[in-house]
Every structure is written in structure tokens, then in C-alpha cells.
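Shown next as C-alpha cells: one chain only, the form predicted on its own.
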Amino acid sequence: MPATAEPTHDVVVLGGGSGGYACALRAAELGLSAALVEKDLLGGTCLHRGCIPTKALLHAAEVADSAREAIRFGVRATLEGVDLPGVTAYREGVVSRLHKGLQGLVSSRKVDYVQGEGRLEGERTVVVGDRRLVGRHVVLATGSYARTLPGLELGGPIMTSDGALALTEVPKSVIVLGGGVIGVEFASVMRSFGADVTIVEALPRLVAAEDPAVSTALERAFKKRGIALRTGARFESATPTENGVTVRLEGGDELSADVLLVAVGRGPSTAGLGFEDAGVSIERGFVITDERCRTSVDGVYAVGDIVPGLQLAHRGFAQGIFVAEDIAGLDPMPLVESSIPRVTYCEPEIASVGLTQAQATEQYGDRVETYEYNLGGNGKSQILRTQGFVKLVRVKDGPVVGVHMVGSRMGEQIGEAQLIVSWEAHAEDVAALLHAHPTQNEALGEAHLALAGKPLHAHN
């Protein structure tokens, strides 16, 4: 196709996940003609295999725990068991309703939705079957896939999170390979559903990207729940057996279980899509961009999981909106990676935004101060019978640069924490705000009161 081919659209988006559909919808809203190409289902991994179905599983797990532990609250109830097909029907109902709503949005905004496998060919041209879409701008948003390890063959009792979603009954025992976000979430679900769970993690601690205090609290809580931890343990091999799978670790230790759930991260889906042939710079499978999501090819952007950084749906969503506005000439502010909120929905939940203590020390040296507010001093947390903390990281006589929280439902507090960090609030600024009583939100308020030199119910 010659470089001078007449554009068919202002924006052609390759990939219909969070980043892709957000870009197409915002572009259409701004009066640009947009095409959206998706080979699978609109909504991508997040809606169909990631965020939404896994969080529905986690809510079902919370309900199971509530029934199991009801007597602690003076309620006589028993848990007869978990009907996994029933859980699946509930989960699929949630996904279906959201999928239909998204399809309606794309249709109402008059986005040219093209179902099929697209490939970048030549200058700003995406080919889907016998159709050629030429954009004044092209946005690459092809997402990610569940990684495995070299020599680890998937199948039977060895599966990724995709396979775990297809289970029809709860296994009696599960080995989770990987102690990152996906690993601890599935470990939490399986334990709540009644399985014996062991997490194998090569790094010295779980959720290693989080502040070490968070890892310590999570590990303590998981051990209390009966989840076995093998941190600092390197995987060597996995062998299917008549009754499940045997996992061998470096050093010779062997573990057996019904299922091995491989949760070693997600890789960028960029292979075989023509990116490099079109001149797009790729490193280790990831598309390299500048802070404005521009690739090495003029007029070609990239968003979401294929861009190095946090692989989170809301990051891709925000990048998609940013790119649409950039193309429309609105000159939006680039996304600040450290201001992106992070939530891990295991029990207890982890929620964080901004810098860890180590990252802050690297940036600000000995000017860093921290404070931990124990949830033991928070009325609503006592009502919920959860333990954990709010940890604040600030620059001395300066703004709060990091908020790290552990405890049931603490993910719901990340909104205010994000505002605090993003707007560079000082502890005194937040301490002056009223936080409703009794809420877990008070824990944020009291932590800032203590950091501002006015500790009231502070526990350490």
C-alpha cells in the first residue's frame, strides 16, 4: 500500500481491551472517525478473563468466608460447600451484562467496529481479512497473555489463570506458582473455597513490587488462613501424575497437588502482528513509547499492557483517553506512572499509590519520614474483624508521596489516597478534613492526624 493512501479513518485502534475501546470511544466523542479492531470479544482480557471475572470469584470467596465464620458475629450459619458451576453462572452473568453495555456504547458512538485479527502493514495501515483500514493515526492496544515458564507445558492439571476460570469443581489441593498479584488473588480464592493451597515464589517475599511492610502483613495473614508459603524457592519442573501434578523445586524438594496454577505474570501480545516490520521499536516484546504514548513511527501510538510499566486495566484506559485527546489537539497532561493506584483483591486486600519507602529514600534521601497507623484503632475495622495498617511515606516538611494499606476492603480507600499523592497534599492538609465515623476511611484521616503531630487513636 503506498504511503500516500487516502485515510479511511482519523484513528484506527488495534485491540478492543480497556485501552483500545477507551481510545475509540473518546475519539468518537471528540468528533473523530474511529475504527476499532478486535479479534476476540470487545472488552479484552480485563472484562472476559481478568479483572472482572476474577473479582467476581473473589466476592464469591468473601461470601463463602462470611458463611463459614458467621458464628464469630453471633449468626448461626453453616457453609455446605461451594457450587463452582453456580459461581461460574454468577460470574458470567456479571461479564455478560458489562459486555452488552460496552457493545451498546461502541454502537451508539458510531465507532466502526471490525471483528477479526488485525495486522499492521505499511504506513498507518491495519489489515483485517480483506479489509484495509488506513488511519491518520494508528493506536496499538493488543494487550497481554498469561505467561508460562520455559519447559513448563500447559495442559491437564497444569494451567494459567485462564484455565482456572474454566474449572468445574474446586480442587482439593492447589500449588500456585508465583506470588505476585494474580498468584495471591487466586490463592486467596482457592483457600476460601476450601482447597489446600501452597504458593511457590522465587523472590524472597510475596507481592515484591509492594512496600516490604505490606508483604510482611500479607504473609502473616495468609499463614493464619492456612496458606503455605515457599518464598525464595525456585521452580525446576512439573510432572502430571495419575492424581494431579508433582512440582520439583531447585534443591530437590517435591510438592504434589491436584492442580498447578501458573501465575508468573503476563507477556505483551505483539508477536506476528507486523509491528517491527512497520518500523515500531520493540524490546523484549514490549512497544517502546515516549511519555505521550508515541512509538518510533510517526502517527503510531501504543497503550496498555504492551507498553512497559504497570499492567493495569485503568492505566490502559487512561492512556487510551489521553491518546484520543492528544490526537484531537487538546494537549492533555501525560500520565504520571507513580500516581496510578494499585489494588490486589486478596483477603486481606492491598491498596497502594505512590512511592514505597525504599523508592522515596532513593529519590529524597534522609528527608523521608514514614508512619504506620494500625487498623486496631479503627472502629469499622474492628466491626469487620480485620487487621492491617495504613502506612504513609512523606518528605519531611513536604508532601505525602506514598500511601500503602492492608486490610479487608481497603481497596475502597484508594480514591482519597490517590488524590493525596497526586495533588501533593501535606499531612496537615488531610488532617484538617473530616472523615465520616465509623468508616475505614477514618484510618486515612487518623494516620494523617498522627503524621501531622496530632495522634488520637494511633496504635503502633
Ligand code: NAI
Given for the second form:
Amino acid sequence: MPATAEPTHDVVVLGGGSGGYACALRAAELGLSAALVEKDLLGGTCLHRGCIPTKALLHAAEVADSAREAIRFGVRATLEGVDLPGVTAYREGVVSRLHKGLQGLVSSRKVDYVQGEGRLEGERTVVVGDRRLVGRHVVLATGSYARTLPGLELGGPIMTSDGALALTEVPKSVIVLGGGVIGVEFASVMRSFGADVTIVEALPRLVAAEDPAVSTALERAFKKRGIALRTGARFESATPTENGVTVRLEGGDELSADVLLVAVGRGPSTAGLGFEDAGVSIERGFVITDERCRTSVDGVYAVGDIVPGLQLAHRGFAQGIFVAEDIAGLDPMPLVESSIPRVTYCEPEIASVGLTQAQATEQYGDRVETYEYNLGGNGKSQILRTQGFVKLVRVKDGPVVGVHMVGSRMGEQIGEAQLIVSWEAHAEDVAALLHAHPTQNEALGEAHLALAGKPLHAHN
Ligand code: NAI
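Next up, the form predicted in complex with this ligand, please; the one we just looked at was the form predicted on its own.
Every chain and every other molecule in the complex is listed next, the one we just looked at coming first.
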């Protein structure tokens, strides 16, 4: 390994997505000199291909549903159709405003923004074109890409979420391969936009990482929306046809549609960037770190989707900020993975934090208690005409360790749920606090009231 040259920066961050830019911004705020290397667009997957554009799509989907279902609220309106270029213009407007804001932030904090593809070359050195950036510390934050399956070639009617964002008209029919987070979000959008949708999922249930009660509620709601489900069905092959694609499942069943949307997970973008040559430990493409985000190479950290764990933007932000503070000597507390909030923005939404009932039972045995509050008793949910529940998982005479919610707009309730789990609140602590009436937030309050033995609009 070549001898370390004189550092050019305190921190060199490779990758300008959520994890990388958060790290560079916080480092600069703490008075460190920071370089941020990005080959594509500042903001990464979340801003340009992930969270933001897809949630804009989901909002347009909600508007379409509102128009379609207006008469249920006594309002006469008709949905004439969805103008996908119009939706794209709205979506791109949102992304572009946020992108400009972020660029302004990076330049006003005096982060040295380096446009180009960087490679780790030797000790704490990132090479970008003819520039050599030598960091006292280097942070790897190169993110992830949409995976496909062996033998399943992308192109034409077979696409990942990236391709789905480039569609110019709503397909008549879509097969979604994978009933995980991306699969159910896109299935939800496409159904609201009027497509016939079938989800093919190898596991026995949708969103298999969630509590099974959540999967059951989602499956029921999706079926009611006319989304066809093929759970426990393994994909075998896909063949483009004259007007679309034919998918063969193991066992011989065949399905045909205009488009096949592949949502079988995201892989870490770590290949060909010099990580392994520099001595960074990699397992199945992921960078291995300790709980302080340190890789196997002294002074080299990794954050975000390349580190095994939940691939979520807010985890990337938190890790990036953590690393900057660690480098600045603030001795921050490592992130607790189990208290990272999770929201899936399909209709109905799913929001959860902490342990599922099964995970809690594994940890606490028969000391685990659960309570399920049905949104049927929640005024605002009835006004919205949504169904769902808040499920609490707690340790008997102890803290609430998991909150699981389903229902339209319930994603917005994750904030309080996260505080409850992270602060290890007891049901009695939450029951003593007021929740505004009539809000969906009240459902959280009522669930805790019931668990504390004093239900108001619920049965004990
Ligand atoms: P995922 O891991 O959530 O789901 C992939 C699904 O595909 C799994 O259920 C898996 O069983 C299924 N699958 C795999 N191979 C299969 C086969 N051969 N046949 C049938 N089914 C098969 O991955 P996904 O949905 O692609 O999302 C990637 C990442 O992006 C996730 O970690 C997710 O957390 C993140 N993300 C988060 C969002 C949010 O927080 N709202 C939104 C979108 C993505």
C-alpha cells in the first residue's frame, strides 16, 4: 500500500446520497474540511429515484383514488384518467426544488463538492479523474442499485423501479415480482392509476419483514382493491412477447401482462471501486462495519445501503451524522437498529417501529403482551373511511417494545410511536398524555389507554 500523502481534507466522502451528504454537511458544520464526491446527482437514490419521486407518485395515486371514490363522500366527480406525463412533471418539480435546495446547502456550508466517479486507491485516498483527495478520514457511502434475478434480463417490458419511473403511459396490466416494500408501493400506485396488478411473492405473505398481523391486513385491503396476489409463488422465467411479457412460475402457471416490474431487493454498489484492494472487508458485496460504522481499515468508515441492515434514507442520514460527530470527537451514541422507524407508503399505509410480536417473544418469552386497537373506534379514521389497527407489543409491567400500524395516512403516526419505543415508555406513561381529538393520532393514545387498563373507545 502506498505511503499516505499529506491530507487534503479532514473527511473525504465517497457518494453524495443521503448517508454521504448528511456526513459532509455535519462535518462542515463541526468545522472540519469535507470533500463530497458524486458521479451522478447530489441527493442520490432517495432524492432522484427513490423516496421522493415514488412518494410523489403515491400522492398522485391518492388524488386519483379520491376522484374515483368521491361519491362515497357525497361529492360528484369523475376520474377521467391519469396523464402520466403530467404526473411526471409534478414529480420532477418536487425533486428539482429539493435538489436546488440541497445544492445551495452544500455550497453554503463550504463542502468541497467534486463531480465525478471516485475510486478508493491506497490508504485513505480517493481518486476522481486527475484529482487525488486524501482524507484524514474517508467515508464510503456509495449506495445501492435495484437488483434483478439470475437469468432475468432487464429491458423492454421488464424493468425495475428505475424503469417504472420512466414510463410515459399507464400500462393496462402489470406483474410485480416481489411483495416487499418497493413491490407493494408500486402495486398500489399502478392499481390507483387503473392498471390490473398481480403481485408474485415467493414467501407466504406480503411485506414479510413486518408483523404477520400487518401482512394479513394489507393482503385483505389489496384484494379489496382488486390487486391479485400470488404469494408462496416462485418465479421461474420471463419472456418478452409481442405486446408485453409472459411470466412462468415454478409449478408451471403462466401470467401475462404489459409490464413486469422487478422488485426483489437492492444490492450494494461496491464493485469496482477499489474497496477490497484497499483492504476493506466485504461480504456478499456489503461493507462490514462495527457499530461505530468503522470498516476493517483504520480511518475508513461506511454508511447507508452498503452496510448490512435496513436500506432506509433516514438510517443513512443518522449514520452519516454519527460518523461526522465521531470524527469530530463528540463521542456520539451508536444507532440502535431496532428503533429505526419504518414506513411503507402503499394504500393503506404501514408504519412500524421496534420488535414484532415474534421477535419480542424470542427476547422476552411469555412476558410479552399485545394489544390491537381497531381503527373502527377512531373518529378521524372513520371520517377518512379507512380500516386498520394499531398493534402494541409490550413486556408485562415493562416498556412498549413494538408498535405496528396499518391504515390510510398512518405513516404520519410513526413519530410518536418511535419516541415511545426509543424512550422505553410504559403504556401508563403514554396513557397519561393527551392526544388531540379527532385525529388518527388518538388511536395511539387509545391503544395505550387500553393497554394501561383504562380503555375509552375500545374493548379491554
Ligand atoms: P425487499 O427485500 O423489501 O423485498 C423483495 C421481495 O422480493 C421479498 O419479499 C422477496 O421474498 C421477494 N423475492 C425475491 N426473489 C423472489 C423470487 N424469485 N420470486 C418471487 N419473489 C421473490 O426489497 P425491495 O422491495 O426491492 O426494496 C429494497 C429496499 O429498498 C428495501 O430494503 C426497502 O426497505 C427499501 N425501500 C424502502 C422504502 C420505504 O421505506 N418506504 C420504499 C422503497 C424501498
